[in-house]
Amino acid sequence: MRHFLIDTDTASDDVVALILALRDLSIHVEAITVVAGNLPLDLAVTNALHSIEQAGTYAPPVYRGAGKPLLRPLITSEFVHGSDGMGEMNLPPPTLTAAPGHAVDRIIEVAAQYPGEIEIVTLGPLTNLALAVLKAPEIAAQVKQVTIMGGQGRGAGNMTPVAEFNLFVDAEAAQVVLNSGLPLRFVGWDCSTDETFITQQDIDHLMATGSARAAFCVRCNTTLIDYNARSWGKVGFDLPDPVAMIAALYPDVIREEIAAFCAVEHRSEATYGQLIIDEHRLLNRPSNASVCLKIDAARFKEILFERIS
């Protein structure tokens, strides 16, 4: 049994990622830690609890973490995910409640509990993980793998021309993580915008299954569907967090990946949050991360659809 810890700023695509992870029999999610990002912290915690209830399997403890980035004001994305982060579903309060204690402390504790075994998947800004490695640098040697939904690969950003949202919200935290010695894999927004994109045909397929869980996963992304139509002229929705989650669960879905020295720009306002990838080793620096560039879209959708329906 593999041991996972998931750090999330729970909005609609995070919800799908949490549900599919909790329904995967090959892993056990030891904890879910929550960070402010897509949404303010309390709302992100509420949505994490809703996700557990919708998964219908088991209930890992959920911990509140950082309510703001390390140095900058919080930027949220209700304009993408809805005021509730769930496509304006306006759900009643969850029956589950958050666990006592802080997410940063729990990350440190779980790393020590499963040295060499714990796998961390981050679905939001890297504030919690940065604080954990600053407080306990030894976890870098205890963690087996960190899969980060963040960055833009070789492509454009979705918050600025060069920056993806998660890294843009707290670029300083991302650079702390890159400096930490943790084993890092970036799976960027670009990996969810090609054949992995959930089309109208995919939506119809999910709805035709008759699964209430599949319908929930589509419904909570309604605002994202509207946003994609307005902003990109695309019908359907991207699922960057589930793409990263499935890459962590099943690394064989990765079709192209490079190891490189990476940094996150955190000084320039024009390029703040950009993931810099020294693909051609121009800086003569050792690799500190791998960057996923291509996912097997058919395999991704096969796993996703099976887990949520």
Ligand code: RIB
The other form holds:
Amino acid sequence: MRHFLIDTDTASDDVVALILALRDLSIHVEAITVVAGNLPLDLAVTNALHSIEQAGTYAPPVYRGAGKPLLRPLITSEFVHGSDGMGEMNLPPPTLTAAPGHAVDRIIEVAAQYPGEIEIVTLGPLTNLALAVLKAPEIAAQVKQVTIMGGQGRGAGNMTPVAEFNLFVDAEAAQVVLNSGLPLRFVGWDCSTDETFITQQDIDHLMATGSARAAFCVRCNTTLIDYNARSWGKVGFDLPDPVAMIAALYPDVIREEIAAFCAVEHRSEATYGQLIIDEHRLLNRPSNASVCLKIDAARFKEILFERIS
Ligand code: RIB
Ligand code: CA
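Please give the other form, namely the form predicted in complex with the ligand, since only the form predicted on its own has been shown so far.
First the chain shown before, then all remaining chains and molecules of the complex.
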């Protein structure tokens, strides 16, 4: 049994990633830790609890984490995911509640509980993980793998021309994580905007299954669908967090990945949050991360659609 910890800023694509992880019988999610990002912390916690209820399997404890980035003011993305982060579904409050204790402490405890086995997947800004590794540097040797939905890979940014949202919200935290010695894999936004993009045909397929859970996963992404049409002229929606989650669950879906020295720009206003990837070793610095550049889109959709339906 593989042991996972998921850190999330729970908006609509995070919800799909959480549902698919909780319905994967090959892993056990030991904890869900929540960080402010897409949404203020309270709403992100509420949506994590909704995700567990929608998954319909088991209820890992959910822990409240950082309510803002290390240094910067919080930037949220209701314009992408809706005021509730769930496509304006305005669901009744979840019956589940968050566990006592802080997310950062729980990350440290779970790493110590499963040394060499714990696999962390981060779906939001890296504030919680940065705080954990600052408080307990030893977790770098205990964590088996960190898979980060973050960065723009070889593509463009989605918040600025060069910066992807999760790194743009807290670039300082991302640099702390890169300095930590944790085994890092970045899965950039570019991995969710190619053939992995959820098209109208995919949406029709999911709705035709008659699965209420599949319909929920489409419905909660309504604002994201509108945003893609309005801002990118595309019909459908990208699912960056589920792409990163499936890369973590099934690394064999990764079709291109490079090891490189990476850094996150945190001084420049023009390029704040950019993931600098020294792919051609121009800086002569040792690799400190791998960067996934492409996954098998057909396998991604096969696994995702089966899992959520
Ligand atoms: O840039 C995409 C990322 O930012 C995803 O994790 C999405 O949920 C938002 O957090
Ligand atoms: Ca997210």
